[in-house]
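In the form predicted on its own, a lone chain appears below as structure tokens.
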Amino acid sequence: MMNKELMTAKILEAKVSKGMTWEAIAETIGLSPVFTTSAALGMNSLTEDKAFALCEVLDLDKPIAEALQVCPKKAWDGAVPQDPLIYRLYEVVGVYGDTIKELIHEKFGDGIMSAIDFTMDIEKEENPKGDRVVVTMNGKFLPYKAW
């Protein structure tokens, strides 16, 4: 079985090699441009069928296809990222989290948001002072049960 690291090089390498962006790909297997980056790096797996579109978009073999469709290992480095945008998420996260929870918290009650029932859609909004990057994330609210 090929690991999600080679997978994920294969992947790039054809991308690159096709010219095609990952909205051209998503939109071509019939998922969103989130979800299909986050499975080609290995990070989610895909169903059989979405496996092979992929790779069929892609001109990639089954054993490519085959490991989109194990289920990840999500585990990543504890330390603070390096990479620039990356770092500039955990600083969101940092400067914003606490008040994301208590805003959370307040609306919904004692739970969290689920990452499992969830959507991400990053735009771009165009705005003469500097184009904006524009995330939005929508999970499910998963209240925290007494037993």
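Residue numbers count along the first chain shown, from 1. Note that the structure is predicted; figures quoted are calculated from it, not measured. Each form is matched to the other, and the largest set of C-alpha atoms that superpose within 1.5 Å is called the rigid core. Compared with the form predicted together with a further copy of the same chain:
- Annotation: Cα of Ala79 displaced by at least 2 Å between the two forms, core superposition.
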Second form
10 protein chains.
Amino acid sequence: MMNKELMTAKILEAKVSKGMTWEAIAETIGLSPVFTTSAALGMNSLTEDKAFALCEVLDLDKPIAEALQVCPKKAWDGAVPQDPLIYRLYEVVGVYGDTIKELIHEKFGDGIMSAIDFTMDIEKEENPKGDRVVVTMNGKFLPYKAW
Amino acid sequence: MMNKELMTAKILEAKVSKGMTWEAIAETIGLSPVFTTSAALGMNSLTEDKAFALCEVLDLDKPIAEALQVCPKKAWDGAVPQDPLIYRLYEVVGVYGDTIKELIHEKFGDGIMSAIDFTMDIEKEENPKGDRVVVTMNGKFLPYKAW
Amino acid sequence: MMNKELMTAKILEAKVSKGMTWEAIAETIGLSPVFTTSAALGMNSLTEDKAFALCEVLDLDKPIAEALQVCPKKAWDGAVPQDPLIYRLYEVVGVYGDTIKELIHEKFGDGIMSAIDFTMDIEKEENPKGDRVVVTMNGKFLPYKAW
Amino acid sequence: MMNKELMTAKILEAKVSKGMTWEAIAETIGLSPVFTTSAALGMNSLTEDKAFALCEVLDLDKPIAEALQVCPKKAWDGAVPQDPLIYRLYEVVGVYGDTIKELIHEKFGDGIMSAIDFTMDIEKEENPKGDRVVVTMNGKFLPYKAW
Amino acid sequence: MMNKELMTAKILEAKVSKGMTWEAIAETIGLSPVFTTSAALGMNSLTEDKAFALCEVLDLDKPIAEALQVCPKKAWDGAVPQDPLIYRLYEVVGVYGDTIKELIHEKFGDGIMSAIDFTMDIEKEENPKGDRVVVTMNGKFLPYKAW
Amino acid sequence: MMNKELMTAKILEAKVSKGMTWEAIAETIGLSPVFTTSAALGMNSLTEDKAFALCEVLDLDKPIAEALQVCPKKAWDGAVPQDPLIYRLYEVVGVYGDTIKELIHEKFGDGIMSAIDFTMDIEKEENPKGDRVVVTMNGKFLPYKAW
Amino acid sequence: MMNKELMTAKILEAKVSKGMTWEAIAETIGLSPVFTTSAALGMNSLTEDKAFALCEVLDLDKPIAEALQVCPKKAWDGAVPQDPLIYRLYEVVGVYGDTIKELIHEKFGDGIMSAIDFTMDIEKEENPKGDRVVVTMNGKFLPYKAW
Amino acid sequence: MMNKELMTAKILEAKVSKGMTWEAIAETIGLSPVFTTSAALGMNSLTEDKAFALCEVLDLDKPIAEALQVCPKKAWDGAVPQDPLIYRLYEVVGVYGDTIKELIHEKFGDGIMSAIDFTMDIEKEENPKGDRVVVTMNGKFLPYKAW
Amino acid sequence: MMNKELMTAKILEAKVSKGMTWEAIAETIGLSPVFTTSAALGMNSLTEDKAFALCEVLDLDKPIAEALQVCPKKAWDGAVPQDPLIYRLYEVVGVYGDTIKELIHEKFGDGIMSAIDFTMDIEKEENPKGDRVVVTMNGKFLPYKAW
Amino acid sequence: MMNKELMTAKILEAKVSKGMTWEAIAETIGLSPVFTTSAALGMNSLTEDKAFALCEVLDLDKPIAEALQVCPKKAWDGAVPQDPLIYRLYEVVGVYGDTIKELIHEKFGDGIMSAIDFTMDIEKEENPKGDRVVVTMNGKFLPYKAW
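Since the structure above is the form predicted on its own, I would like to see how the form predicted together with a further copy of the same chain looks, so please show that one next.
Every component of the complex follows; first up is the chain already shown.
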């Protein structure tokens, strides 16, 4: 079985040689850019039809379509990310974590926002003072219930 | 000078005894709920007029209005948050960090989303299968430029 | 507002002086022993009626009933627990984590067991070779879904 | 001698090509699915007859049967697991660790639940609101005794 | 309830003012010096009669006898001990850990030495070239068994 | 020069193919099983004659005898060992460290037990309730002396 | 695609065989020495024309020019740098961090110095008592603004 | 003796009530703003005359002047700073550390920039696109010399 | 019993008010400055006569003399020291550790330098180019011996 | 370019086959044993003539002489060294760090001992009770100066 690291390398190579964007690949296979990219990077799995659709658009063969369907073991480097782009998101969680907790409890009661029943979207907001990145996270509220 | 911990404790106490929500406090002083809450929790500073407005609505006295204006030293507990609600956000950064990086680079080029020139909004999306939390982050794109 | 640490200390003190077990307290207020104990230790919140019921059975006053209703900030000591009883559970997660992952994926597909929509039960199994502890965890399966 | 990593890779490959589940393999060799999987993943050892039985059902040769009998050096990645499925179990230990300790002491006295004289079972509970994962741990109580 | 830290402080104070050794205290109450000391330091609990016996010999009152009976939450400072005496023991585990594992597996098969069903003894071996410390650990072998 | 990792691998291989135990190898070369095993695992060095004796009994050639004489750089994985057998020893150091310190100070005065001028022995104690592992450590007492 | 590590190795090799300094390379391609070096070490990306200019001056081929244009994933070794030259800079941040914070707040109000919209320059200041290193950092002030 | 924490608190209080800036205080006592602030924050010591000068301008009494002269034990929170302003400086060391090392070696040979024989200056550079922070570090080059 | 922290504070206070140096105190009581200082800082213990001698010269009373005789539990802040003076020593161990190991093995064979049977001396070497600190460590060589 | 790891391996191999000590090599090239060994282990660089001298005495070729001249990136394993010989030195820094700081401040004023303008010497002191290791460190005192 092909592992996820090799699968990702093959997809990135094909993507560059085809000159396609993640957005275009995602549109072709009928999924969002975020989910498609995360599956290609080995952090989510695709259903059989989506896996083959992705391989078709990038002219990749069957072992890659199979690897895309495997349940991933999710992991990342270190407790604190170092890349500046990713660190800024970590910093937001640190700085605003308790604020988010206060406001979710105020609106929903005791519980959490699911990171599994979850979608995310990344948009560009054009702005004369400098374009802006808009990240929208949408997760199901899971209440704690006594038993 | 009153420190931020005591300031936060006093604000939380007044908020409970007044029976106000963060949303109501924020609306009264003309700021967003996220920013208002983060300032009350000691993670942001308010301008003089907003600080006094917040104290007026909660019947708090001058030392608290002064403490609200002090530039905060931001800090949080540990590298990996333990509270389940905050951990889920950390997990999202871990699982989707590289995906977000790929898509921002695709849309904007090399650079980052600012966590300073930044706003955040938390909304409740009603849903018959279970309400959903919608977190929207909006940060200025800062390009790396050669010199 | 009374904090959770003081609340827990008061409950433990009352429990000892009343000579009650967690099991008896739980039965009186109509909740499971695990959930009742976790709320008393400050790791879960009770609804108003359950909070007052717990205080009634232990002759505790209103501030404790209020503290029991507050959404907790969950935290624990260190990344690796040191107490031998708790460490053994941590070791089980380390030794059998990948096994559990394999078997859940085999039975359910890609997803996780929720730790929020979750119940737990602890029983004593009498055995002539030495009694046994039976811990049963029951959590909703949350599937990853593409979007 | 074949090491455990290679042994596991060979077993996973054979399992996929045979199209067998862990449950089916376990049943064939007369052991539980949890124990069988943990041995295949290199976290437990098998007796000679079970090792050869497993190899027979998967058409694997002698070096793998030998590797399955070697006492494993157990290890896992990092102090805090990152995969969401395994992290949720870690979180349960963190959130409910003291609760479990209280209740075991209440039922058994001072001591621990063994992680060695220990069995585990994972079941699927069908439920119209969403199926549930049921994990049952059964460990011998080991009392502390003065000497 | 008196906590273990205060209990230990009171016992140490009484021990100094009585001028007694741990060995003498242990002999009086009919337990080993190691177990007696570990209970006095808050790492083990005593049965009611032993707790009262210890308090009698040191002229301590009832709250201390009660604290001695409480199941302890065991914890120590840091992952790597810094005190030179304790570090040397940690170093022995690091340097000889795999050796001990090899030899226990050779003599007993796959399993561990229990740290719960366990006794320890510390003796002085007089020697003209310099006296020697003899630490003897005796723990039940717990075999891994398939299920 | 052959490094210690390769040396250990060669020795383990030869030991298995010869079907010898550590005990038997140790007896043949006139050293204790613990020291012999630790040298074979690369944590101690042998004198020339013992190194050649070990190689003779296992039919190993000169580079291995040379590698056995090299002063080792001792190292182990992580601050907290994860293998259950080795972890239990670490736990003993954590739980009983201060106790051992108290008793050594009581018997010897201020100082430590050497981990260099040190021997260790591992024995099996047969017991109808379950055999027991007996680990005896014997280290020279090194007193702190003022200068 | 060539990765950044290989790219850096090829550039360093060519730089040595050409006998060029970073300063000379930077001047040739019309960028500062700091930025040029950081891009060559894989910590920044170049525009297409600068990437080809750098390759021309060092007689390197197209894959290296392509690798120079890739958005880097920035990472460094460990939380605390060990090389003495780099550690001294880390120590300066530790020792003077709060001082810098006080003075930036005094001059600019609440906000930060950007590490993205940022330039750096390293100069040699000749001095009879020993030459001095002058590091100048110039980053845009980013104010926190309420929303 | 007054400790540095209390000394700093007293100075900050006096500074606020006097309404003075660090810049003004520094100018009055004839030292740079960076050094003056760092001494007031307890990270450097002042000579007797400067210590009394600082106390005079802020109407502080003798124990504070004495505390300012004590050699400080320098320490900071955690290995990785969390405050965003200070983190950005840490990130610069991470991202540009090897670059700085390359360029210092190119200009000076093997050695380091001293963090002791060292000065620092922080300036505001007005800029229509947004003011800029200019941090200048000036440290003596210390060459490694063979012996 | 007075703890070591309070003991140290009292000694430092008396030392300042008497205007004595460590060197002078050490000479009076007939011990080296390093050992005397380390005992006063709580890292070593004194014999009864030396403890009373130290208290006499500083006009301190009996509880301090008693505290000086207690076997210390040695501990320090963090794994990596932050104070620049102490860090430089740590860096020397990191940079030259393997070198020291090579040379000790070359001169003495396999073994270590004791940190217990150990003395240290700190001298000032006057030098027109800048005075120098000379630290001399003298520890007994402890050979590893097979058993 | 040959890297430092390979360079070290080649030097160690040549040293063994020539049967030379570090002391002898150092004497031949006219440097101290400590500096020579540290350069051979890749922690310091040699000037061109010394590098070629070292290669001549060991019959090594030009790439090694070149690698010896490269400015090293100094690094070591982990924050806390594990090898017992090196750990003892680390322990000395922990136990005596504050003592050394006190005494250097007493003799020299506020400042540090340089680890760059630094020499070290390791000698054997013969002693009938057991030979002793004498490590002498000699570093320039660098005073903190206000600016």
